[in-house]
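Just one chain follows, in the form predicted on its own, and it is written as C-alpha cells.
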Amino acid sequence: MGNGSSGLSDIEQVFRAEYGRAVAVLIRHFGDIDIAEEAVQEAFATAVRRWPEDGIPPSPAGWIITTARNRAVDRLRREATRVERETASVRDAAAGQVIAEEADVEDERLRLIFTCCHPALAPAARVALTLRLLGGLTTGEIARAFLVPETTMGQRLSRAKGKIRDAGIPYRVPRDEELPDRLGAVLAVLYLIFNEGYAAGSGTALTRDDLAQEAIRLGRLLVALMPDEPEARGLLALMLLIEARRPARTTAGGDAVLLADQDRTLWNRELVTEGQRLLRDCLRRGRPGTYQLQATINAVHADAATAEGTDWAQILQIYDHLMAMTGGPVVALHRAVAVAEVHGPAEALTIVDGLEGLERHHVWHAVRADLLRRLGREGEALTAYGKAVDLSGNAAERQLLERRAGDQAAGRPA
C-alpha cells in the first residue's frame, strides 16, 4: 500500500482509467450488467473511504476488480431467488477463481463494446450504453453528447440494459461475417469517448486526457482486430491528428486557445506523422467513409504551418463530400466555418441560420457570434456569445467565450 498521500484527484484518475476494465471483467464473470456496475461503483466508494488514508495500492485495477467481485458475491449470496447461472457464479467466485489479472482484458473491453452495439439495440442506445460502461461517463455527460435531456438519456440507458438482459444478447466479439454490420456503432462509440476527452462536456478542465487516450487505445485495438477495414483506420487517424494539437489547446494557466491562435510548433509531430500514414493507408483502399474524410480535413490543417496558410478551399471541397454522405446539421455547421473563409461570413451566416436542431448546442451560438462579429453586427454578436456561454458546460471553454464576449462589448478585436 501507499504512504497515505493519496487524494480524491488520484482516485478520480484511477476511476477514469480502470472503470471500464473492471466493469467488462465483472460482466464476463457474472453475466449481469447491473451487478457488475453496482459492484464496481461500490468498490470505488470503498476506495474513496480507504485510499486517502492507506494510499493507492500497487495494482489499483486488481484491487478494484477484486473488491468489486467480493461485493457482487456478497450480493448474490444474499439474494436466494437468483437464477441458477448466478448461483453458479457465486460458487465459482467463492472457490477462488481469479479474475483480477486476466491477460485478455483488452478483449474483454472489445466484447463489451460489441455486446452494447448489438443490432437488437437502437443505434443511439448502443452508443450511450457503451459510453456509460466502457468510458465511465455519467448520464449527464452522455446526454450532452446526444443533445438530449438527462432524464431521457437515463431512460434510454435503462431500456438498453434491460434489452440485453431480457433478450439474452451474447457477450462476445462477433464472428468475422458479422463485424461489418456492427462496426458503425462501435466507431461512433470510440469517437464520442474521444470527443468527451478532447473537449470535456463538464468540469473545470478543457480536456480529460484519460478518456481521449482510452478512445485511441481502443481504436488501435479495433484496427488490430479489423486490419482491412479502412474506416477503423480512418477513425484512428482522425483521433491522432486531433490529439496532436492538445499541447497547444490551452495556455499554461489552463485557458482555452482557438485553433487559429495556437502555436503550431507545439503540435505533436509524431502523432501527426502517424495519423497521416494511417490516412494514406486507408485512402489507398478506395473505400472512403466519413471518418476518413474528417481525418483528411484535419490532415489539411496539420499541413499548414500557420493558420493563414490553411487551404480552406480544399477543406470546403472535402466538407462537400462529407455533406453528401451524411447531411447532418453538425457537419453543416462545421462546413459553414469553411464557407466563411472561402466565400465570406455573410454566406456562412445564411447557412448557419438555416440549420435546425442545434439551438441547445453552444457551438452553434459561438459560430453565429463569430460570423456576426465579422459582419459588424456587434449587438447581435454579443447576444449570441451570451447564449453560447450559458449553454457551455465546460469552465475553460466558458471562460474563452466570456473573454470573446468581453472583447466584443469593449470593441476590441476578438
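Numbering follows the first chain given and starts at 1. By rigid core we mean the largest C-alpha set that fits within 1.5 Å across both forms. Note that the structure is a prediction, hence the values are computed from the model and not measured. First, how it differs from the form predicted together with its partner chain.
- Superposing C-alpha atoms between these two forms shows the smaller rigid body rotated by 38° with respect to the larger one.
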The other form holds:
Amino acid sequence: MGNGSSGLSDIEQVFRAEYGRAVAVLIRHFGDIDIAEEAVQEAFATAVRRWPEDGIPPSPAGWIITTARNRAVDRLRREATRVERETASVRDAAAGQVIAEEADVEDERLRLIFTCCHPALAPAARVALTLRLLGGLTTGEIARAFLVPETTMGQRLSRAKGKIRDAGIPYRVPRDEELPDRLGAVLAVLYLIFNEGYAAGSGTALTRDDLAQEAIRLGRLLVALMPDEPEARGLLALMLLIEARRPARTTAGGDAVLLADQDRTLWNRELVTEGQRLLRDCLRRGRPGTYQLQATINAVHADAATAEGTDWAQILQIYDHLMAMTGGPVVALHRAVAVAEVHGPAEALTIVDGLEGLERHHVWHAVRADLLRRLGREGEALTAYGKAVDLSGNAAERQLLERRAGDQAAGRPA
Amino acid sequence: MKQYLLSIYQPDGDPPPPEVLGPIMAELGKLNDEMKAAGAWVFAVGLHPPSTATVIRDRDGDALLTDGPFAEGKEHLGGFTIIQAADLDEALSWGSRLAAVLAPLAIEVRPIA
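Moving on from the form predicted on its own, please list the structure of the form predicted together with its partner chain.
Now the complete complex, all chains and molecules, led by this one.
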C-alpha cells in the first residue's frame, strides 16, 4: 500500500483503518449485521468513485459512516412497505440509540469485538467474524487464509451472523464479573489469528504475513480500547516480540530456521523495543497473566545477542510461574526445552516422556527427537523425527524436520 | 424480551435413587422459585421416560404410529424450562444455573422464534 499515486491506495488505507469502526457504528444503529455491512460497502464504493475527483474529505471515517447511514436509511424506507421486519428494526434501532446515549460513550468496536468472540460461537466462527467485521477482510480472503473453499467460509459466516441475530447474542461489553473470561476469549481469538499467520497449520508458506499483521493491528486496537487490561497489552507485546524475529525465521529459499540458528542482527529492533516497552508497562501493574509471562520469555530471548548468551535459568523460572498458572501439557513441553538447557537433556526427557495426551502433537515428537539425539540415542531419535514429520501439517516445518533427521542419519551435528 | 427453551438431556435408564434425586429436585424447586421472582420463568416440566413416547407421521391423511421416541440414541429430552431473557447472555446465565443443579446433565439453550 501507499506506493500508488492514483489515490486508490489512500482509499484502501482508509478502508483498512475505518471499516471496522463504520460497521460497528452501523450495527449499533440498525441492529443488523447484514444491513450494516452492505451500507458500509456501498459507502466505500461511492468513495472509490468520488474521492479521486473530489479529494479525500477532512474526516474520511465520518464521511463513510454518514454516507453508509444514509444509504441504509434509504434502503430501509424503500423496503419498509414490503418488509415488516426491517421497519421494526429501524424502530428498535431508534430505541437502542437512546440506551446507547445514556450509557458510556466507548468505541462501538469494543462491543463488536465481544460479540464476534462470544463463547456461544464456534472458535472457527469467532476468528472468521472478527476478521470479517473488524478487519474488513473479504470472505474470499479469509477462506484463502484458512485454506477452505469460499462457499464453506461464506456458510460459516452466515451461520454465525444468523446465530447472533436469532439467539440474541448482545452487543455489549461484558459486566465486570464476566469480563475476565470473556476478555480471555477475545485474546485467544487474536492469538489464534496471529499464530495462523505465524506458522500456518497447513499449506506451503510458513508465514502468512497478512494474518499476523491483522492480529497485531487488532491487538493495538484492543489495547487502545482497554488500556487498563494488562493481559491485552501482554498479548500485543508477545505478538510484537515474536513478529520481530520474522526476517530471521526463514532463509531466502523459504526454509525454516530454528531460534538457536537465527541471525539475530536480522531481528526487527523497532518491534523488539516496542514489545519490551509494552511489557514493562503491563508488568508494572502487578497483575501477571499467561500472555504477559509468554511475552516475558520472548523478551529474554530478545535480550540475548547470541543463542549461547540466552539466560535459560530466567526462562525456566518464568515457565515455572506459567506452569503454576495454567498447568497444561503444552506449557510443560516448552518448559522441558528450558530444563534441557539448564539441567541437561536427560532430566528434560524424563519430563517429556511423562507428558500425556501429546502423541498427536508434532512438537512433542520433535522435542523428544532433539533430546534423544543430544543423549546419543540415534535410532530412537530418527524414529521420533519421522513421527514429527508425519504429523506436521506445514511443508516448511516438515522440511526442517527432515533436514534435521538427515543430518542425524549422516552423523552431522544438527 | 426474547424467550428461550432450556432443554434437559439425560441418559436413558433408571433415574437416580430417591436419596440422590431428592436433594436435586429440592435445588431445582429453589431455582424455579428464583426464576419466578426474577420474572424469567415462563414454563417448566419434566417428562416421563422416552419408552412412553409415541411418534406420529401422516401418510395420506392416516396417522401412522410408531412406538418409542423420535430420535435414536442413549440420551433423550428429559424435561424443559422456558424462560424469558433480555439476550443470550442472560439466558445462558440461567442455563448455567440449571446445569449446575442437574450436573452432569447437558442443557441446550435455544431461542424461541
